[in-house]
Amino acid sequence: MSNQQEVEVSYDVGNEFFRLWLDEKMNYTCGNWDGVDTLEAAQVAKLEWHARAANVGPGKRLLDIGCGWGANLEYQTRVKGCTDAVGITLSRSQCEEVNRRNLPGVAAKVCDYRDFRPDFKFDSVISICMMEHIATPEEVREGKHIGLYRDFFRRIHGWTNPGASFGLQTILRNRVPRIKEDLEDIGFVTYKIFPGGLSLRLEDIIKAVNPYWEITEVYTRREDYEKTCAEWLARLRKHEGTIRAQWGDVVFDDYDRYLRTCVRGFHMHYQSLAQYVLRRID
């Protein structure tokens, strides 16, 4: 599991830094580009997809695991009418941003999911690209990852009511590059930008959800993530001067390389993305 220091390497560069090149609500995950042509619309479509997957609505209690800067919590409470929502993250900067939004009925906590002790049980769960932080590359090589993922699903089962729904999204690693430069770039992203974590394989989820959750739908969105990363890269470059002046040349160069690597990785099928609709096995 990524520790707090590793997570903050990834997400605590500075809220204003990410605000420059993410969408206006600061979603830092793949958007759904079906029938839309702007990053903002694609991110709203993604949040609407998860609202359906998790059966979010008035009177429902929602848990957002890996809540980021609060875009999903804001959408599910202000737009979908969710009554009570809890978001957990290991990033102090992200938690500060969630609290700054002053969302109705929302509590945000800096908390490792393994230490989470909820005050009540949830009807809906959403976790968007958080599972990548559960198993380190070393744990994957040692074969420990399936057990760690299964423990994650077990804990969520215990935090939910019968009939609960779960909208899950994970980055996938598909095939290993055979081009030396691509392999080096992916290694750079893995160890410099997101230390302590690793993307999953689709079969990892299939193995790990049992006996706690039933997968009722799976969608893959490799091209959607390529398009999302390309938009992030264009926006990052638009603010190159500001970023170099305020955060330094290394930050700009690292993030430019990271986003270029992501665009190519999704294009070359090194990576993909999956969205899952899960139902609690009661």
Given for the second form:
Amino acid sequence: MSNQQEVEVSYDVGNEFFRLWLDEKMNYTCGNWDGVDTLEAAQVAKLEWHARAANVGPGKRLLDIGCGWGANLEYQTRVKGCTDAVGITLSRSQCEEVNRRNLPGVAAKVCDYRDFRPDFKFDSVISICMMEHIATPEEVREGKHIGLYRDFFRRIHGWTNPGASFGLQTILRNRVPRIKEDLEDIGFVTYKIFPGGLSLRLEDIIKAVNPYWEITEVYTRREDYEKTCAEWLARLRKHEGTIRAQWGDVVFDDYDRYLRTCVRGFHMHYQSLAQYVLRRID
Amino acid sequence: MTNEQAVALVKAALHEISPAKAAELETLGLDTRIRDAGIDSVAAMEMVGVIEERLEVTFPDEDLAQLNRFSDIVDLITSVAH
Ligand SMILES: C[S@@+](CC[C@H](N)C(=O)[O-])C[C@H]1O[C@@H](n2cnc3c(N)ncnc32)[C@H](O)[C@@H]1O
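Now that we've seen the form predicted on its own, could you pull up the form predicted together with its partner chain?
Now the full complex is given, and it begins with the chain already shown.
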């Protein structure tokens, strides 16, 4: 499990740094590129997908686990009419940004999901690429990961009302590279950019949801994530001068290598992405 | 493939990627955690690649993240190579 210090290695480089190369609302996850051709539109389509998956709407209470800089909270409240939403993140900079947005009906806090004790139950849950922080590579090697993922699903079951819906998104590990350079690049991303975490395998989710959640739909979006990362990389490079001057050469070079690795990783099937619609087993 | 042959193959693969570590394994034994022998995940996968090439097989990807001890690689070999 990534601890707060590790999470902040990943997300507290600087809000202004991420603002330079993410979409305008700062989604730091894969967009849905069906029929759209800009990053902004792909991110909106992704959030719309989760609104349907989690059955978001007026009168429904929403929990966003790993809410990032608040793009999803903003969409679900401003566009989908949700009036009561809670977001948790482990990153203090992200939480500051969510609060700065002053979203009506939204409460964001820095909280580990393992310490979360809500005062009321939720009808809708969305968690977009947070589960990658649950198990460390070491825990996976030792076979402890399924129990940790199942514990995550158990907790959310306890925080929700009967009939609740859950829009889940996770990066997947698929093929294991055998090429040394690719292994080194992926090791760099795993240990330097996202310390303490590891993406999941599809079968991990299948094993871990029971007896709490029923999977009613699964979609994979490997090519969408390749496209999303390629767009992030292009935008990062457009701001190379600014980034080198303000955050230093190491930051630029590390992020360039990380995003290049991701573009190739999705292309080579080392990684993929999945979106799931889950229904609470009451 | 017998257990002894699988063990020999693991040693040969380790020798190919790191002769010094292969010598160490003789004293450490197969129950040693791969990490504890100073083999990181990159080198471990390289070893797997060498073994796959020799056996002309591809191990199931889902088994590879759970290789913890040298004996796990031996088990993997005996499970796919007959
Ligand atoms: C890749 S970001 C995704 C952010 C956001 N969902 C998005 O789509 O842009 C992962 C998020 O998970 C959060 N996170 C990681 N570990 C956590 C934990 N134990 N409890 C709560 N949030 C956590 C991070 O702080 C971060 O906000």
